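Starting off, we have a lone chain in the form predicted alone, written out as structure tokens.
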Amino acid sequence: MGSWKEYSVVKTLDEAVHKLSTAIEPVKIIAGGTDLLLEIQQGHQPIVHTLIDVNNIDEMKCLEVRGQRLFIGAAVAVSKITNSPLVKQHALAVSEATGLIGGPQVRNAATIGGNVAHALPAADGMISLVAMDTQAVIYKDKSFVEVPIMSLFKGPGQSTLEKTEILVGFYFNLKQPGEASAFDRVMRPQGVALPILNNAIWIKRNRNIIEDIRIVFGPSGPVPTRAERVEEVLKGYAMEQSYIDLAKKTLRETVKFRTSKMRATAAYRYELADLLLERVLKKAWERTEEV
């Protein structure tokens, strides 16, 4: 017996909205389906009556420069993002993060929209997009609306998207001189899908000064959050070991990691966070051009 009764393939956003409004519930949007279908089959999601496939909507498959921003459609496969010269040039952290999602077969099917909409607080692609200060594009009421990516998350596995709202894609600014990004993570040896801890950093350099910085750890709470107190310690100061050590101290005082029976204790995550923060920060710094 299948886990759904109706599977609809749509070709336009308006057709998708119409299907969402009229289909027999429960109804879900599917793009890659690498998380959704597995969770339905394993009983972690209620059985769905209707699946609406959005992979043939042109707007959701674009990956291109638009003005001073890069647009990545929600239905773009993560393997395409990983290998894209545009993404490598302007958001290397996103390329690195998507390149670590699952194995090659999963990356060929999984989409960046699914990685975000699934709203797991340690999802690699999502964490890297938060570090890039990404704007999400939502189709609602026949219009395109841009919202900060962090406004999409309500809790673990829960997004703020309403029933007839469709996540179309993501915008972030093109890389400028002195800017760079990096991503890294630590996994369990058994290869559990989500990491023990991951870290994405975007940085802007002015000579030997960290002019601006965004730091994100996953998971560090029920929804993605930036380590803003840690950013404040580093912003405006020299890239020196004393400030990195102070940032580590601030991380332990202000970022809340929890113990997970499946992955790691909070204490172990703090040890990893120290290592990741220094490693990813230095990697991002080395990628900048001195200006």
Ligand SMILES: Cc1cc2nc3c(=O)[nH]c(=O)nc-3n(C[C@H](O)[C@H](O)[C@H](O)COP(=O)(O)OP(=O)(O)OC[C@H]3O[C@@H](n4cnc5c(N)ncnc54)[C@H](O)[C@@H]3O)c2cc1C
Given for the second form:
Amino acid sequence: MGSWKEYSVVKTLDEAVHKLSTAIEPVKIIAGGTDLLLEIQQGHQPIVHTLIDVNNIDEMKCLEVRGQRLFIGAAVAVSKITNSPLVKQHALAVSEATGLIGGPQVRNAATIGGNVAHALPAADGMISLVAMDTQAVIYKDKSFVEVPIMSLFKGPGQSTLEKTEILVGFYFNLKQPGEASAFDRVMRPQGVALPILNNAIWIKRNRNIIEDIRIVFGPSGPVPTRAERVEEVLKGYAMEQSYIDLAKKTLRETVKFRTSKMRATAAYRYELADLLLERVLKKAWERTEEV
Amino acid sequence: MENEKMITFEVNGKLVSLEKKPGEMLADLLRERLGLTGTKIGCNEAECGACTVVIDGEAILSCNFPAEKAHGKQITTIEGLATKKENGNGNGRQGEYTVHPLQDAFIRYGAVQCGFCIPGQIMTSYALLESNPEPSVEEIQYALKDTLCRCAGYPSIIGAVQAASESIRTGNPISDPVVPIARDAGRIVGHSVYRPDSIAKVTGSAIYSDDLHFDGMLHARVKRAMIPAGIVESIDTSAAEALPGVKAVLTAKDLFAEKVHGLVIKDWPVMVGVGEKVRYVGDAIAIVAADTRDIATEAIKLIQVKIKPLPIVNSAVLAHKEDAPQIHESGNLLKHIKVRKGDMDSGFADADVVLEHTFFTNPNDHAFLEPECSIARPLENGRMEIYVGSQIPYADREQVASVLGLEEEQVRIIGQLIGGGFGGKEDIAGQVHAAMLAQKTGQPVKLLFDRQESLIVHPKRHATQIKLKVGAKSDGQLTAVETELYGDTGAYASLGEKVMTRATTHASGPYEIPNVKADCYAMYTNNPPAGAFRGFGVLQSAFAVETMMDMLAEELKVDLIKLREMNALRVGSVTNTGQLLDESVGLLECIEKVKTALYEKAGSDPFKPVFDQNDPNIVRSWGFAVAYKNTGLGGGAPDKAGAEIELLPDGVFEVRSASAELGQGLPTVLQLTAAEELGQGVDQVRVLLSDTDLTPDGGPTTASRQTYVTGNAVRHAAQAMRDLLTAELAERYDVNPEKITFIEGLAQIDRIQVPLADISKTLRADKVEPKVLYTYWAPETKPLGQGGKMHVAFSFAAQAVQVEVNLLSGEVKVPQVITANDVGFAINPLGLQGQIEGGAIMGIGHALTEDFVITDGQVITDRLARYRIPSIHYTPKITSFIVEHPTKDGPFGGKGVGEIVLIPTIPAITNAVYNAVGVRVDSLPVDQEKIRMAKVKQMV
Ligand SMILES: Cc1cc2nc3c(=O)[nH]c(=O)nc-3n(C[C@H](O)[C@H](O)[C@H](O)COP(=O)(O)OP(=O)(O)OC[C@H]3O[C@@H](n4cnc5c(N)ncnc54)[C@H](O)[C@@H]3O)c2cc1C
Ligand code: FES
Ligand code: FES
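Give me the form predicted together with the named molecule now, not the form predicted alone.
Below: every chain and molecule of the assembly, starting with the one above.
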């Protein structure tokens, strides 16, 4: 009867933690609610007693440069991230990825924290953050802890966050000369709203050499993983078709894709991975030329 | 400290403070507690955008926004855009309201059809223009991406947003779009007019069934089997009955009169009782009425049902096997339908080439944005009122009355606005259940389907398997076509027999062929029932035969347009059912129009693949298809409609018919028709539809028949009204009847003018009711198998569609459509344009996005998130030609429009895919993975 009994809007992290540990169970954090409320409504999650709304905690609504890094609060709506000049400047992949989530109305409510905490292996915003080598900030035991974003995932739909741990925001390095990032995905026009495959790439260029690179595909496995062997094939080499072809070959040998009913066979996913790798890599490479 | 129990926010400039309610979404608060029912709920799952409101300047889905989150915010809903004028005269469109430029533009551009999505469209656009006053087409599409319109008025929506943007920036009024008038336009008919209901639809004041509220109203829910085949062993409702707030729980035991419903064949149990058979997942087992919807939902969960599963029959082909489990006592065969013409042996012997291929079409859901809703209200005198958006009000009345054990006259169906139907609101949905619960409790009962229930329960488009064998001479002349069709009509008959009959009679396409044989097996299965859906069987067979025509053209190396021209039906042709077409066959002109435009756009070889200059993996090409579709029921079914016209005391003519408006624009057509005949302007004619107490039976709104049949009824009624008034006035004023004419609002009697209002009052004072009733009978038709005239008329169409295929991913886009439709006469060109655009986009949806998946009787696509209908991103550039070959008995020559517009789109797309990449699509929808994997195979 309704998805919740009590809806509690908190203003500070301490208040949130306090409520999380004292409110009537079951209790859950809610941000945009675009995942959580539908899951409860459709019976994929049990009905909760208390929802703790974290949208009004100042620290979590911040999007700003801090030192050599960009900070994006977990409660920033993805539409704000897409359109943020700072994000566009430092992490186009993140702007692109968040701009593809749902439609504009969903993006006005959905947050980046929710996209990550939901821990789906192909969440667009999350995949782009992985490519940015993002550090996540967690508020736990009254202090802020920084962990690599990859450590947040346990399995599909399961994060490693404990009940009273709150995801506060994300840090990644500001863009340096020669660096760039890009994101793209392929959807199926029928069926579920999840991409068949998405891909985010961050790259550091030195003249015509790929000095450093990070490549992530989603979904590939129960938790997001970097395509490290593919990265190795490209790292330190020139941006040339022969290396791209070699990278595709390595991709087929080392990255595991699954067949998922109604979405795609593994064989088709490899085709798309070829396409995306080349498309996204070239897009990122071209961007390194821009200042 | 703020009061923790209250939510306070501003809505449309007014501060409101309300008590918090656990679990309440903003949409529910707005609709139920503030009566702001302009905000619609189409899906309740954040997919459709109908519930969009603007919060602090941003478009938000209110169905998924906790009401408590609105605290301290500023909300604008559709009701907040227009301002009501203090001294409006209430007559004209702009009389009562000063509308926002967006609202004005939506009306003028004909973007309003059924209207259900319109508040969401306008609010999303409003938020866009607030932040981006001059959006490009791409930006409009980006902003409206998830605000769905099933009537698919997307081109008009884009036009309207651009026009509003310009008007806001320049301060100039919005000008009307250019829509050509009909070729033989009359004084009124053949000119574009705005829909009479559009002002209500753009301001949010239009009322749909779920917007109604009655004192003491209970809320109903239905316990469904959720198992496709089985025997009910036990039903325990005790826990549900004990739940506080539950007012009634009924099961099959409580049925005391008729126990089944159905449109042609009554084979659909109102509820399945203990010991009885479950035939599909949507079968009703029990119904509950409670004080609130939440309580009713909870009660449904408490009902314990034991069903012993039976083997599942999951396809028509399986159902036809001899050892298949029998679904009904009569067996699994609903109907074997046959078409015979000429002699097949000699037909194939004459052929130089014979081709054979089997095609598959998938089921589709109507996905009208307004889910089914019925409200039953018992009256003290024992009558029952049903408020429902229904395509066939009189059939509802009969079915409800028979289950309640009442006389038909004891039941009154009060038709409400329909938020899209497309054939999916012809069968009983909640009408009977709501009425039973109202009868039991003595209170009004609302039964609203949620989206999941809608997707599971109501009849779908028939899945078919179509085996075609064609024979042709080497020059392309067709000598014989043989077809074997299997149609999956699901658990119950619905209109299955009619639909599959149409599929069968249209199976060899709009061609004259000397030898034709078609056999169709309409089979019961344990899938959701299949029934009427825009295109009515013809869509499926057109996909098969139009693909086959392209295969034949390739085999014979003849031009694929020439092949169609050579065999096309024309005046003097005899159809495969033996009907001589003696008039009104515009197919060749449709082909000519499309062909000319196509060559202009794409050169003389439009069907070759063209690679993108910048990206060698993008390839484009065109595809072509034609179609025809009957108008009216035909096949010997008596096809009639009644219409009544009354001159009201205020001088307005009211036209009444129980035909339904699904968004297709029927009221405008009837209004124009009456206005033309009565010498009036549109403001002097009002249309009342779908009330079984007040309006005569208009027959079913199906088979593209309303313009023709009800249009004729109104035309004749208007003529009779003119005669009546003329006779009365001639007598009273002692003038020759020839000296009496009617002009806007007035009668011209020789040299004097008398207001119609005065005439109405005078006649009434003399006990003469200025009212006429006319029942129009469509010309008699012959049943299938007897030859002769099976249908009163046919509409024809040709389309060329451009596709763009990504060779690496297999993704398909449709950038352009050229369409020509022979509709006899364009009574309202603006409304017709909406039908044509909407039809083409629905066709694109069927070809590319829509796949209703049923696995072993279970509906997999039970959410809008899984059953995808085309968004504004699928809007192609549409070039449209209206072809008008009038049919002599149609109103002003008009014939059906609603279905023909969509039928050729699908094969034109799949043919274009073949022309672009060489992959033949023989099962729907197009699967991008299949295209890519086929390319991969071609490479090795
Ligand atoms: C129509 C539609 C289309 C969509 N399309 C896409 C798409 O294309 N791509 C895509 O990636 N996603 C898509 N989504 C999914 C969804 O919008 C995103 O995952 C969204 O970013 C989730 O954010 P939220 O704020 O709404 O999360 P919520 O629903 O509020 O929360 C999600 C989960 O995260 C937890 N949580 C939230 N914030 C925190 C926090 N700060 N600390 C700890 N736990 C937290 C919640 O407890 C909950 O378990 C779509 C959703 C809809 C409805
Ligand atoms: S009703 Fe809210 S998105 Fe459909
Ligand atoms: S007008 Fe958009 S759904 Fe009907």
